[in-house]
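To begin, one chain is listed below as structure tokens, in the form predicted on its own.
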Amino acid sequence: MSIMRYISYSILICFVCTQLHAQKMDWQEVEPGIWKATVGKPEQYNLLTASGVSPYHNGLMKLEQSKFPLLKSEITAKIIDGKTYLKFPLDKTEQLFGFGLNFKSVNQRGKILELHVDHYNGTDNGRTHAPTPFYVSSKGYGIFINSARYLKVYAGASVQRDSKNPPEVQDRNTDPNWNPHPYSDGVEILVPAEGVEIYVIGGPTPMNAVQRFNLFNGGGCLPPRWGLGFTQRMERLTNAAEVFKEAADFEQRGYPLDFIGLEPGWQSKSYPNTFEWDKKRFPEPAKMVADLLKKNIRINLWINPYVSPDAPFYKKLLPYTASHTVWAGVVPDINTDSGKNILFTALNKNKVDIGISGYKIDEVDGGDGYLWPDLATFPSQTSAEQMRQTYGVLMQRYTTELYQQKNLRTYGLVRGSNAGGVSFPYVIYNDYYNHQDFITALINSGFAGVLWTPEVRASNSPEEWVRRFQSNVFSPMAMINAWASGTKPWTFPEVAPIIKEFALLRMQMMPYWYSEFAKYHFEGIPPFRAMNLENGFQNITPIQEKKNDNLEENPYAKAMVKEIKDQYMAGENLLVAPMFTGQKSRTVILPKGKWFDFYTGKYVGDGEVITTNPGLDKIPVYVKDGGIIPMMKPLLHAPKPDEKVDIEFRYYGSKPATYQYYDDDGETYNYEKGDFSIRTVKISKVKGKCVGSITNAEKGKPNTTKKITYKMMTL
């Protein structure tokens, strides 16, 4: 056989094999702007079944209509050797965002990732606390793969031989623009299963795609008001007397405090855990909780789910645990009814039922050296891999249910999550302590359907302490985590006044944060998100930066486009640009439209790059033209459900403005039954004066506002 005939024959065989394995996809619109296709035989256990959530249909109905955003013929699927091969089209100018909670980069095009629940170790490789298999295109659509497996993703990083849009062949010897990463016309995803559910999510804008994803997963969480206040986590082996002293110190010094976190030492034994109060450190937990609640201060308890042989329910639980242990503690199979009921009964008894406000769920994220291995088995027949991908979601789901049964909202912390966790009232944290990367993670959280806190722990200098604290105030949870250091807000006396000012600012802004979280729940808009989701930012010219071009050190050097990963949108109207240790000034890229200084109301620019020198006592924050920020007096604790407060609506710029101000009782789930109010605020500048109005509070609906005033910030 000639060489040419052999090659032709081989190509023919490959083509025939490909056609034999190709899967036909029937796309059905399952919610407005969301289409589903089933490939092969999807596994019954997936991310949506683990979370148990239902789409928020009413919210989806209110979004702008969307057509199927891709050519259906360009979405392909094959099943070979028990694995599903997916490919989605990708244009040359398209940018990709998402694929989970990444810490180093925002634009994920060109990345190779394995989406795998794990603690973050400093590299964006897919191993992270929330490896959500959802991505958003700059063209205004999203793709969601509903699989609880470790997915391998080639995000425009692979080139098929028979590509319809092949890259240009370049000669490195003669072409100075030779690219080590040729253009790829597809996003390819390998699912280690014989089938999968695929969802295409329409726009028409990237923000709309994000909204649809969040609403499809139940809508964002709506924390209790106290959850948006200030929290202090205490040292590991603290006791009841020290808890009361902590609360007294905050009050005496005039620092706000809404809830105190107790770390592992609240238990009689930890690593593994008994889930029982240590009687020496906490002899009367119910009385302690009740006394603190009278002061409007709540308690949050640290746990991980690994059970000690000394736990009172250990023997009863043992038949419903995994084959392998973690820190010599058994792993409850909470996909069995018995395992779930035993564990969560323990988390309720003498904890939730005495008024504990919530949990910090640690170490459900990963670390191959200490979590159960992939060869572990579980009584429910859920694979170890699937349990790894969903254990954090399951823990959020069932702890949330404990509070739903009491009709009280909770707000806690968790180390691992995934798709389906959008509606659960938990914020992700970790032990990786890089301030700049914390801000990038905050930006990416808006694409991953999770919340993230750039928590403050210890600092090496007063400057670092201030800079970390300032950005923490503009995040989903304002928290000092002093479990190891014992750090207090006033630890650095020379900057304590600055810290106090920003802690009180957090409380002043509670009406704004609360209204923005309502939009997260009802409209799917992330309260903290990337700049490229903001109108007027998409066409901003990016800054160019040069990577190491020493060919001995970096043989694949090429010019790169700098990402915008150090500034973000906070709610509808605020742009936040954190300062980092050692910085005296920084540049800020403003979207098109006029922007004004948050503190003074002064005009700062319009669709341009500005340089700011704020000094140590300020974090750069800007308000869009016509921005309205509802504020209240800086209370030391969140208002009680029946407490009315004065609201001041601050108005920036000169553009006539409208704002949707949200109100409910701040603590219960009654809002799910329609027991809330959304009042329309209108403000305009007339002959140099501020003219404002607000619709009347609906009779029988919550109304926690007392006196209302309007303040024109831009003179």
Given for the second form:
Protein chains: 2
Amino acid sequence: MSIMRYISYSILICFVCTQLHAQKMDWQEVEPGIWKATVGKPEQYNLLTASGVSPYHNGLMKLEQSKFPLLKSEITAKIIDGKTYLKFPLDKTEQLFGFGLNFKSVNQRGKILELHVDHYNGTDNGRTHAPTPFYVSSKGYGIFINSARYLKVYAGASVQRDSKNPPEVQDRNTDPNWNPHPYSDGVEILVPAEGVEIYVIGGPTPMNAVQRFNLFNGGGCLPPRWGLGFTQRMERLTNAAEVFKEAADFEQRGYPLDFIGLEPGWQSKSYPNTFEWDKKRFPEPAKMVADLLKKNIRINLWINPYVSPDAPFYKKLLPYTASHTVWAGVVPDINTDSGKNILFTALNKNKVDIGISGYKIDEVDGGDGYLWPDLATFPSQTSAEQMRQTYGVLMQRYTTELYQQKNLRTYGLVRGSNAGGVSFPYVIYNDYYNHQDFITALINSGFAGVLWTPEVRASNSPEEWVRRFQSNVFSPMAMINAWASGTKPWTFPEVAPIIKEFALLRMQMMPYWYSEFAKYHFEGIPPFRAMNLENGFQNITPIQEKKNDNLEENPYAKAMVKEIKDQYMAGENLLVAPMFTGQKSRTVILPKGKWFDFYTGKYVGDGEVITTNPGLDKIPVYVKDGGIIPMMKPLLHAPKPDEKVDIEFRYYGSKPATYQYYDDDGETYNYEKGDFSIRTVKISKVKGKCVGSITNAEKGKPNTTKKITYKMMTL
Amino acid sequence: MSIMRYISYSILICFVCTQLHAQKMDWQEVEPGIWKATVGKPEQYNLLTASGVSPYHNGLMKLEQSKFPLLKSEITAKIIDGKTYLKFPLDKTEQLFGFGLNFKSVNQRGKILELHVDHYNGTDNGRTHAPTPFYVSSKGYGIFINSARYLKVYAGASVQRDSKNPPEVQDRNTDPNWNPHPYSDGVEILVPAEGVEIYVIGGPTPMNAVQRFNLFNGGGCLPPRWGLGFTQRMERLTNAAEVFKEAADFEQRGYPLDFIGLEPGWQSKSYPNTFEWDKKRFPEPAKMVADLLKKNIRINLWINPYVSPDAPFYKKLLPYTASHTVWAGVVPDINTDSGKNILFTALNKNKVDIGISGYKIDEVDGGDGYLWPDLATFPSQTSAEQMRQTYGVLMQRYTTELYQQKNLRTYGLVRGSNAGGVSFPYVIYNDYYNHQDFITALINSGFAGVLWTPEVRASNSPEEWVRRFQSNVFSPMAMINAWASGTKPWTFPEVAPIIKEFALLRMQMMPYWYSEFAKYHFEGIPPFRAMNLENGFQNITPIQEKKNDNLEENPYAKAMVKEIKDQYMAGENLLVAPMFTGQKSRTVILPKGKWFDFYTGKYVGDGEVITTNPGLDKIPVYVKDGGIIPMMKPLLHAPKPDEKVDIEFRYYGSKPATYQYYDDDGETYNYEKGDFSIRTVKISKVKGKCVGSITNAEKGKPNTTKKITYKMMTL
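Swap state to the form predicted together with a further copy of the same chain from the form predicted on its own:
Everything in the complex follows now, all chains and molecules, and the chain you saw is the first one.
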């Protein structure tokens, strides 16, 4: 056989091999603009079955139509040795966002990640609290891999030899522009299972793809109104008397307070946990909770899922626990009916049923050393890996169910989540505590289908305390979690007035936050999200194409040079640009369109980079032209369901403006049955004066507004 | 059914499930003191088949006998869903060493690791250049998992619920000694394959277990004599004229030089590579190599395995390459006969066959972005994962074969290795460059079956240059790899005399290093290794038991408090305690027995912590009582095979001393056929005078010694 024939023959063999492994993909439009393909034999247990949620079909129906956004032939799947190999196409200029709650980067193109529920440890490598296997392309589509396995992702970081679009071959010896990361024409994903469900999610915009993803996962959560107020966590061994004193201190000093968090010491033992009130520290929990509720203050309880031999239900639970313990506590298998019932009965009894408002679910993420090992086994046959990828979701699901049964909303904290958890009313937190990276996480939360709080803990200086507090106020949960140091809002007297001003601002803005969360629920729009999802900020040509441009003329080129990970959108109308300790000034990139100062209403710029030096008493916040912000007076607690409040609609800029104002009872799930109102606010400037109107709530639908006023902020 | 019956029934089901998965293990003694068990269906391709080596049976026969070191019933294996779950027992006081080339820690107990060939990235998490799946217990046995997969290891970091030795249940609320890492009674290892070969390796000492592991892998490598001299790497775009000038500069200034390394620019193109000499920079490579060899100077060539389309063999190789490229170069599948032959023919032609002494094999380790992805496929059907775990071993194996065919030894550099690579004459290096951690890696290399060089690159100060150089001299390869900065030994004139003194000391000690490497080969004793393998340093009770002890009376308690990772044994008789930049003094922990200063012969201590402040011109080195160090005069190049040298045996302390002095031709593999001599040196102090003797070499066996003298160092 000649060499040439031999080569041809070998290539043929390779080709045949590849063809043998190749999987045919049949794309079905399962919801408007969402296509599903099933490769091989997907596992029964996945992110969607773990969450148990259904798509919010009505929301999906309202979105603009979308065509299948990719060339079907360019999506390929193979199964080799029990693993599924996926490839999705990638243009030279495309940017990728998502792949979970990253803390250091927004654009994920070029990354190699192992999506793995874990404590975030300082590197965007896929190990994080919510490693959601979903990404969004700047071209306006999304991809979701519905697998509860550790997925290995090459996000434009692998190059196939036989690619039709190969990278240039360079010579490092002599080429000064030699590129260590040659162009890759695909996102490749390795699924360690013999099949998987894949979803392609249409746009046409990246925001539309995010919306579809969130709505497909049931729509974003709608917290109770009080959840959007202010919360303080107490020292771990505190007692009932100190809790009452804390509530009284807040009241007396004029700081808002909606719920108080109790740390491990509410239990008789912790790490592992008894899930029983400590009788000395909390002799009458039901009475304490009831007395506090009368003051409109709620209690949130810390837990982790590891059960002490001293828990009253330990023996009953034992057969439904994992093969391995954590801190010598057993791990409930909540994928068994019995395990689930035993644990959640305990979480209900003397807790939810006496009025506890929610949980802080700790230690369901990792580090590896604080969780069951990958070779643990569970009675339900769920593998340790699948359990790790979903335990946080399961805990959210079943605690939420306790509240659904009472027709009362909860709003809690959790350290681990994933796709499927979008609709659960939980906010992620961790111990990483880098302020800048906390803001980047807030940005990425909007791609990951989760909420994130840049909580405030101990601070080294009054400045740090203020800077952290200010951004915390523009986040899903305004929380001081300084229980270890015992820091209170007023601990730094020199800045206490600033802290109070922002704590009260949080309360004033409650109508805005509530309407924006309604958009998360009904439309899938993340309340906190990247600039990249904002009109006028998109269609940015990537850095390679721009590096010779004049940066002063084209801020977007600079925006690409330095990834924009320190400013974000908060609701429909606000751009927030936090200040960090040590900064006297900062630059802010304003998308195209006019922007106005949130506090003064003054014009600040249009599609440009501005520099601001706001002083310690302000966090830079900007409102888009025609932006409306509904506000109320600075109450110390969220209004009760039957409490009507005055609403002031603040109007910025000069464009005729429209706003959808959401209202309901603020506490129950009745909105799911249609018990809500969405009222259209219109404001325009007529002869230099502000003219506003609001539609009436439909008859019989909730209306908690009293007096309505309109305020022209831009004079 | 009553609850109790239900529980019993469920427990029974769990028990049955566990039993169903449990694998029977049949332990066979395959070599003296080495037992093998086969679990499930092990994969055909593993670390031993990749290396192709056979145990060095004669060496194993000479070791003290060992019983099976563990209770067989305490070693368990299960196979669940295509993965193998292993557990080995662990006592409360046991310490664990090994699990590959770690850089920050010596004692691995408590670690969770994924053994994964990779560039070391600053964390001891299993991702390293040689993630050898072998560990040694302080109790005197070893465990080796013969798998080329990514193994997940819980080294005493996982707790089984039904353990017979459960950890104490504590209450974090009130117990100030609450332990975040409760006692684990086992090492658990997850093998992602439906079976595996396991080896239990007997002692009775930890050193014996290490020796058995090395001998089982063919015995340690024996470098050519010149490999233990001095090497300098040149600027990447250097040319033949500059190479000659470098050689002349070293000669003229009186610095030793045995081989010169050429970086990527020796090739016409690199990254990807042509494997062809650049005709402008190196017009006559064969003549250059021959001319240098006449001066007793050799050439080493940098390569990585990624092949440029401009390589002359590219088209022929193409069918035998991976599905993915690296830097747009194809990846040879050297597990196909054709791929292997094409690549290694190219590495022979005009390189090995013209006298090139060896290779520096780069980029066979990772980071993930500089290697094929985990979803690459190879024509040989070797998975990307298995290929990654073994590519460095395969490259070592087949380059070594080129030299074996010429009956000439090589000594090169490689960035990736694994178990199976023990016998290959390669030294690992990387870009991490933390001096302290480089020393810890040197210590751990002795547990991992590899050699490691703490090479010298650019330094920020004369002090750093000296401190790095001094420890480099007491390592497997004394190398300056400062090609990017072009630093020469004499670049810092103020310390050049110190550098020269230590470069020459390296040459003087060549007889010692050579005899010590012979022990690596014939007896499996690592030439560079942890204090923990030294008699008088073992049997240290762990920290938990010691924390109330008086540290001044018991240095080992302190030794445990601060892990000993900055001093090491070099050969049979030397303890090296490097100084790091900024240090004026340091403490050294001396094992039990008298110790003496290497330079002066003076007594320094016995089983105690000493403090030394040696000044910049010395690295602290100590010799044990009765230690003999064979030295020669400071030649500028290793002696040629036919060159006889005077040997001075330096004798330290007062104990009657014995030393096994090894000799052979220094260049060929004839020693494998018995062409070597081991001569017994005896020295004792008689009436204050040094009395020495040496046995003759057997008739017809190599003897390269001329005059022999004995020098009493301790007066």
